[in-house]
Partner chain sequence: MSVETHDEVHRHPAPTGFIRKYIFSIDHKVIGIQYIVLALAAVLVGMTMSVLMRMNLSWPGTSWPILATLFPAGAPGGVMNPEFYLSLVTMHGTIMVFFVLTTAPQGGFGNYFLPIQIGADDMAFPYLNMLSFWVTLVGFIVILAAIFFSGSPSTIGPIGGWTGYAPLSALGAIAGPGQGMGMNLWIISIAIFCVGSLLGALNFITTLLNMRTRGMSLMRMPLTCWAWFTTAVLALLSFPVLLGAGILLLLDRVAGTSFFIPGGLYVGGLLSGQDARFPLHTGGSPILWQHLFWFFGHPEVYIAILPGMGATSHILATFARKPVFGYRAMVFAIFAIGLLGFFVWGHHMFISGMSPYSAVAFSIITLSIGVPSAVKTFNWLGTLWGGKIRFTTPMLFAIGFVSLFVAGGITGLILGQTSLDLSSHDTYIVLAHFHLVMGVAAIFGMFAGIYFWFPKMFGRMMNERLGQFHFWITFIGVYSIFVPMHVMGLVGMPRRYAQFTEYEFLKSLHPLVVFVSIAAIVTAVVQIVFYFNLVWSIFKGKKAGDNPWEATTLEWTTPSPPPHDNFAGRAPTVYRGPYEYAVPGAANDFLMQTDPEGVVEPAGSEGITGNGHNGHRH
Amino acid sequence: MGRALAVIIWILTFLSVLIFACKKWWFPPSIVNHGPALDRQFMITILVVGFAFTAAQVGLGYMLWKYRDTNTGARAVYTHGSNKLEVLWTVITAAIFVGLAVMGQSVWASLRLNEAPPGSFQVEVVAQQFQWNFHYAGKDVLFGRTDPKLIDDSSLNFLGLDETDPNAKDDSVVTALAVPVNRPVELILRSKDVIHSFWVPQLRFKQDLVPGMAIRVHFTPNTVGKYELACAELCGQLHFKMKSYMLVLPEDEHKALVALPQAEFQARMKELLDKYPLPNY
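Show me the structure of that chain alone, the form predicted alone.
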């Protein structure tokens, strides 16, 4: 049994490593400027952790093989171990993981701790069970005032937009996200009810939307196309239906889109969603 268990452990270890090595189930290509740095850090972490995992499992299999029950009648010998060795591998493990965290902090800080560059295109993202709402400021680049008391889903005023506010006259609220290519984008993330999570795999980040908070994230998309947008946080019974799309458009096409009135904006958005196919990976 000792030999059989050792062989099973080695086979499972080999298959686990093979799954990652063949990259059959891997990330879709990145479409943001910070993507290569994040992917590089991810690969370093995978290699380090993968080496530790493989060494531990091979060692476990070796111990099972060598010290299997041979029915010799010999008494088992107790050993307390080595405090020095335990301290040594604990220090080495801590140093490796702290080092990985330090290496990755620059990418994290650039996205989370620094403000968006001046001139970034802003969109207010408001999540609710079970729908995404995207608020665009229009030609004046000023968001109209919103008031929770004005929220009325039956009249499609999902954000409580105050139509008496002059800044709201050219605003649009639709259920898909459109951003310009090669220009910094800042999203202002809010939630009306429970915790949701904004996730487009190609953007290489995932961010929770928390009720009562306005969370800002920014990125610079560099590839035109249509990408799936999902809620990555279990938010209720119909969580599986809470999805939308993100369009990355050429600058001129995007500029023309956001300048349209609400009704025309929605119609044009539907046309663009049909125009751009989803990536076929």
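Computed from a prediction, not measured in an experiment: that's the story for all the values here. Residue numbers count along the first chain shown, from 1. What changes on going to the form predicted in complex with its partner chain:
The listed options are 41, 227, 157, 257, and the one placed at a hinge of the rigid-part motion between the two forms is 41. The two rigid parts differ in orientation between the two forms, with the smaller turned by 9° against the larger.
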The other form holds:
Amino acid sequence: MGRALAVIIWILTFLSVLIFACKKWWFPPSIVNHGPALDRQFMITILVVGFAFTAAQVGLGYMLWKYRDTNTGARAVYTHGSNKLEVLWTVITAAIFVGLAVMGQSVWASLRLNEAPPGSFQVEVVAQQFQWNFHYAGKDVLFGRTDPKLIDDSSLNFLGLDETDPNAKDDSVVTALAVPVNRPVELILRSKDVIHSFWVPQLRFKQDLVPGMAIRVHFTPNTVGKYELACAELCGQLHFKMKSYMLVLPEDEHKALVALPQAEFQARMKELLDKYPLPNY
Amino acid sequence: MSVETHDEVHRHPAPTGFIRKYIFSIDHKVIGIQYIVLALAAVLVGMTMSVLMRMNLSWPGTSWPILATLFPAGAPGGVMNPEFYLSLVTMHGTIMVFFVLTTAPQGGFGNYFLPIQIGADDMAFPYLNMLSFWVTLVGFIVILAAIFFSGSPSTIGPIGGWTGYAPLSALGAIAGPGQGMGMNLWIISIAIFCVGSLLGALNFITTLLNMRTRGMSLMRMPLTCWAWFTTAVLALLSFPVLLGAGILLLLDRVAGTSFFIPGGLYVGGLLSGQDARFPLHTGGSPILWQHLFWFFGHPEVYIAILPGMGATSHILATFARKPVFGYRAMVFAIFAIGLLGFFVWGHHMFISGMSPYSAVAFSIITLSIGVPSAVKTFNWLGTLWGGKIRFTTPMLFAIGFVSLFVAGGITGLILGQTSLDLSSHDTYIVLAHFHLVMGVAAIFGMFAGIYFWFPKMFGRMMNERLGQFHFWITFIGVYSIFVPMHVMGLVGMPRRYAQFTEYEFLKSLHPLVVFVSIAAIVTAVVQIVFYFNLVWSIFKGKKAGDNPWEATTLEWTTPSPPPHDNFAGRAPTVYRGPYEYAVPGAANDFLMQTDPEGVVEPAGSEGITGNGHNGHRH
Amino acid sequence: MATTVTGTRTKVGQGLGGPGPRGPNGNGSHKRNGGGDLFSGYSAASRYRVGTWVMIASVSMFFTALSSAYIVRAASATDWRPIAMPRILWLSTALILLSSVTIEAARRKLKGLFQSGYFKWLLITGALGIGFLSSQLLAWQQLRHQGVFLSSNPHSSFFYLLTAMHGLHLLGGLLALLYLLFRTRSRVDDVVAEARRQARADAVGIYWHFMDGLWIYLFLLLFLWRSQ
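For comparison with the form predicted alone, would you give the structure of this protein in the form predicted in complex with its partner chain?
After this comes the whole thing, all chains and molecules, with the earlier chain placed first.
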């Protein structure tokens, strides 16, 4: 029995490691500048985790195999432990775990403790139950005033954009996100109703959109393409369908797009969404 | 002196009528069994829900005729609709966390065995004990009622997830289906549960501090007692916070207050400030709910797992025929986990919009809590080392606990890091992590406990053959269910999705999704064997003696099942630590805690590895 | 009797502090375990006191949670409009402070040789408690007349909530007082019952003082913290 259990534990451990190591199911390739650093931190962590997991399971199996009762009549080793060992493994694990935690902060710091670099391309992201809205500032790079009182679903004014505000004249609100490649992007995340979460797997980050708050995040995309955008915080009945796309466009194509007035912006966005295929999954 | 003694032993006489004996009993043993039965019923409900969820995820759009009959509103034509799925998610989580993981390990086994293991005749406040069970039962009835009085015809209950994030949970019916009456009942049920748990915790702590028998110093208590005690302290300090949060949420829903609801909302075509269904104010904070919820929610994880840790230590020592390795370190580790558990709640909120600076602090404390967890694992391995391991069913489950605790706990190193959580948050890797560690490992602790203590509770052994069959399938099954979920999380599969059909990047995961569902269904079906074994053994099991496992602690000194006051009026006296196995020079390979001194005074135990008592005197 | 109580205390202290000399045989202290006294480690008396302290820890956490919600809500909001303090709250405060004195008097009476005043002082304490609750209800009444309701603004929400929760807990204290009053009727013949009665009175006394202190704290929180 002891040997059977040991073998089963070893097999399960091997298969568990294999499902990671085969990399058949893995992160999609990153498309942001902070991606490689994050992936490196992940690799270091997963190696530590994998090693600790394997060592513990192999050790457990070994104990079961070696110390099964074989009816020899001899007694077990009489010991209440070892102080030296306790100190040793406490110190070692503490050093590794806290070390990992400290290392893990660097990407976090660059993304969340630092402000977006000046000259970032800004988009206001406004989520609502089961739809994403993206508010572009247009040529003047100034966002028009919005007011919930002006929201009018029938005329597709989902944000309550104040048409009388001069800054709003060239603003566009569309349901997909387009950002320029190789330029810092800053998103201003807001929600109209409940909590949503902005999630593009290739961007390697999520951020909740909390009603009553405007949360800023920034990143620099570096690969042109079309990517799926999902909601990652339970927001109600059709949470699983709250989908949009993020386009990372070449500089000139993007520049031309965001200069368009609302109606043409929308039409051009449709063309671009058709033009770029999704990555091969 | 003798007067008090007399008074104490017969604090309450043995009941005679059926109702006082088995229903409204104040005997901690009956109450413990009542808690276990409640959890066994609740876990069936929760498990059935998880099977339904898996069916919907792996075969979306399939028509299941039986569902059309059972839930005509939730599965019209037999095809589950998304709100039905989400209510399954919510109710599965709530029922499992509260009425299974909090109920059985603590309320069940703790109630039954804590007094016996410390040599007491009952809990400190028996009537309070009875009350806490009945309050908990009312909570369970209310949560079941939430399924049927959801306030909207198309769902079977609230759909806010077990975390009930505001403002989705605070806005009421305007926020969509499943946010009506069912959500109110959900909150009320949790509030009732909090009260029941608090009464229980009060009783546990007082009993342990005040009612230990002669010679039972704190450092001679079995590790189970330490675990139950620490769990009770965690419950005592965290449930009041959830209770307070629940009251605030309920007021937001029904009384027009605005603790969690900000202004400027536009929900379902209605604008706050212009509609009476919104509060009048603008400053509510959705994040406040998360802080309050997770201040409770994280200690809750340890409330679920600590008793399993205690039982595992207890059972490993018994069947390795060895003293627990590093008893003192184990006690400190339990304390450290309990203490640190109160300062890590923010790791659930890295991406919530909370201050990114506090996230850094939470992250570092979170990884520190892995240290005592690792220390426990090392000591479990140390306990097995050099042992004479007997592979009984309880031992198999205890070993399974260690394996699963490692497998589930270790990914905390990923999730606890702020930057890695950015992509891992709210994906299936979180699901895999907490299901393995606080779900399945804790359940393995319970299984180990049931197989181990069943002979004491019912005087009969459970069937070994069936027990081992149950173990093998369940052990392989849970690995098959939860390990693939990790890689689903890497790919980016979000939690709480009713279907994965909408996204191209999730398509490659479909074979894994189906595999997991099949594994889940097989594992669920095999639990029938366990239930059968349980019921069959109560009546037909092999008779067990007082001490069938040749164990050392006080519960094995009394008859099986123990008499009404546990020790038949004669309080045990304790002479030694709880795990004196394989003592050199002793007649048996185990020394009961009650064996008088002079049975053996082992010579030269100092020379053996360690120093006979944890070496802290070096 | 006395030895029993002491024995328990020592044990607790020993476990938490440094243990005594250890024997070769297992964990923990290896002190002499003479005799086979039945359940000698118990103490009915201290059970009530320990239980009360544990309960106080729990109730404190409950109010800590509500206070932190209060502080966060007060700090984050632009809609924070403090209500004017109903003057009658001074009366409430005076009543509850006084009741702390009277319950202490009752406890003293029980300790002394002549216990005749015990019942009387308990009764007075109960009356003061009821007076406090009535005064709180009057405060609510006054606010209602001013048109300040639970949902009127965040501060009033907290005012009603905190006073209601404190009132509920105080009601529990009143029930406990009622229980003590009933028990004064039963004859006490032996030392055990005597000790138990004292312990129950102590427990209720501790809880009552806690309710008193809690009210003072809530009073200060509600009308000093961001009250302008």
